[in-house]
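Given as structure tokens, the chain that follows is alone and in the form predicted alone.
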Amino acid sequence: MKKNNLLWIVILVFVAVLSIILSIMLGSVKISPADVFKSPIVLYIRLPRVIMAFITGAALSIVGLTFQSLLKNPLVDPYLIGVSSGASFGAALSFSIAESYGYFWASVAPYMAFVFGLFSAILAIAFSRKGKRISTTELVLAGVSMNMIFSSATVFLLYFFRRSSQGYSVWIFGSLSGVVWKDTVLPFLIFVLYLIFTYTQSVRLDAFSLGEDFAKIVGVETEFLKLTLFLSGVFLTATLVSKVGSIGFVGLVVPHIVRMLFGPSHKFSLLYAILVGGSFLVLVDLFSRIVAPPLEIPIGIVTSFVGVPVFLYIMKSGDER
């Protein structure tokens, strides 16, 4: 590892920490340095819930990385080609039918949204293909036209089963509200299998990224890439928004900002995403506790204020690699 390389990851590391430290600390109560570890509030309430948020910021990081590698495309995220709302109507679908049926409807909501998020993907896709390529245009087009669909059968639910509105809003703008140790687990595990095998996968998409053409010739199965880290990555994404709702823009956001710093090696900027985006959400998720206390503002609203002008900064740039 080159030693400028191991710099900026000690640098962020800290970074993270701190802002680890910093959102269990502030909130609409404030914990002392000398009750963090002795606080009801901290160990049950907030550490969950900072810890879910990196979680979800480093994952949707990474999955933005990859699927814009993937389809060589950095308006590419699990948001804007309709996974998220995707998933998300499938886990509300999940959890209101549970409502009358029973839990078992409620344990299989990562299921529902994973066929689901893959549904809205897959049509986005097909809906944006021309031959053997992708047009960005009709990519970003047909992924807005999945999250109106989804995002309006979402709200149909609210209404059909009788909903409060702010379960609602879970599933349209996110929301780390009521997160526990348990959500976390399997989050977790799967972000970790996904980050393993990514990694392993780094050589070949870097060979991926100067062309499916290139990757073939040196020796790259590019049509077991591109199916193995897609559906895993679908996967990882519909199993957050099972828990936490659609957030929107982190895996736009975070990995253009990496591209940008830290170069397109993806042995590299893996760890440089999970870091960055790791934190950002942290700090999101903290200002949307403290902004205006005692309410919270839905977590994905102030990712979409983030990502809009980066995203509209990207289509006027043309940054296309």
Second form
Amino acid sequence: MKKNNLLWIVILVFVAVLSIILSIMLGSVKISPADVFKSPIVLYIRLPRVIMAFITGAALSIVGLTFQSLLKNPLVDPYLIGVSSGASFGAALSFSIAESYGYFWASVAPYMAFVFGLFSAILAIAFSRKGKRISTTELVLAGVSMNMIFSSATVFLLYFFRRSSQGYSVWIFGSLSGVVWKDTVLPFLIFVLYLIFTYTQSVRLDAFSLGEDFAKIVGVETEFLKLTLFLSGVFLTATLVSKVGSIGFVGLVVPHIVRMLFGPSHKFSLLYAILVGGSFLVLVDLFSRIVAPPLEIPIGIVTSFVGVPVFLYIMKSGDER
Amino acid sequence: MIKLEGVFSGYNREPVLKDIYFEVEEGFVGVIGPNGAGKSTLLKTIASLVEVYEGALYINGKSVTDYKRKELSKILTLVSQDFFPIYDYTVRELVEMGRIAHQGFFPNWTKEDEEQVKIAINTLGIKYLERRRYSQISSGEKRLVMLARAIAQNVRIILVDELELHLDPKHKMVIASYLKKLSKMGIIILAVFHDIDLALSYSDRIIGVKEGRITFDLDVSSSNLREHLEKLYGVDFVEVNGNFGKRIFPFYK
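Could the form predicted in complex with the partner chain be given as well, to go with the form predicted alone?
Every component of the complex follows; first up is the chain already shown.
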């Protein structure tokens, strides 16, 4: 690893640790540094929440990075192509059914999220496909349509089952409140597995992002790469969504910043995306907690405020595509 | 060895190439023909990037359908003319991608990988570009980078689409003579040309393609080459003899 990269990684690890510490100490109850490890608020409420924020930010960022390479399109993320809102509908459906038919249905939420997330992404891609090519504009439009349909379906579902719209914002805009240690286990495991697998494929993914014919010529089994990275990316997103709802734009903004600063090579950009994405969501979550206490702004609203301008900027600067 | 037996191939169920038979066992083979004749499709067919509807294609005696991508990429590579990357890698990273077929499931960069990349970069004289990003170099330099990537791949068959694309006369000569040297070392070179003089200067054999069919397949020293060229392109050609040997040029009126 080159000196420069190592230095950056050290700086970013430092930023990540700092943002986690800050996020643990600040909140509606202020905790002094001396009491950090004694306070039950830290151990059972803030720490799992901050860890979950980091995992979610890191995971959405590497899934976004991977999808942008698979679709050869820097305007893509799991939220924009409809995976998140489909998954969010699947999870909401599970929990709604569980209210009437028992706990089993709540435990299958990650799988229901996977099925609907996959369904939504496949629809978006199918609608935007022209022969072998996927049109950027149409993919974004199809993704927006999927988001509309599944978000509306989610709200409908909650009205129908609960006769109120309470709680729908968790699924539409995401929320990390109420996360406990148990919730972090599955997302963490899937995240680590996904990272290891993607890392082994990093050089092949580099070649793939430059075109399928090019990748084939240098010896990449393109169909295997596409299928495995796509399905596992949808599964990781679905696992997260079933715990924290749908959080948009992280997977778009972070890979863009990382690529701009450090270049596109996945060997490094995957690591950078984890550190930047994790710290970013930890800080966004902190902001959403402390900006208007005791109210909490749903985290997805904050990420949209940051993400939409960046999205428009990328769209505008990439006119030649 | 490349062998095509009655191949029909193309895109979206529409054959571009029709009933192609030919065999290359060694040497430097030039492919020429008018625009849209199917020359690029021929190279892409051999590289197994295009659908084959009928007939059979063999590489080293084995049907291409029996190859895994990775195996095929250790034997054969293509330098195509349509490479427009969306993401901006460095020259060094692009040349390193030539080593993908030689790597295992877990990426491990061996001494041999490093050696082959060095050879490729030094051979094409692009060491000074190594750290530059692809978008920041000239079209001619881009071409050299893609050739370096192909050389780093260390294969037995190199297919080059429009060898002279974006190259100045000196670089045309350097590259064509380097490929010629490789062909003498037992590597098959199959290159598409628009520059007929260049094609005839370096190839051992010339294949003419028109409307998806092979119209002639001749040794470069054949006496009736001029008539075949005239038929192929529909323009007159002149033959010039001198102490440089026999040269054939299109006669622009």
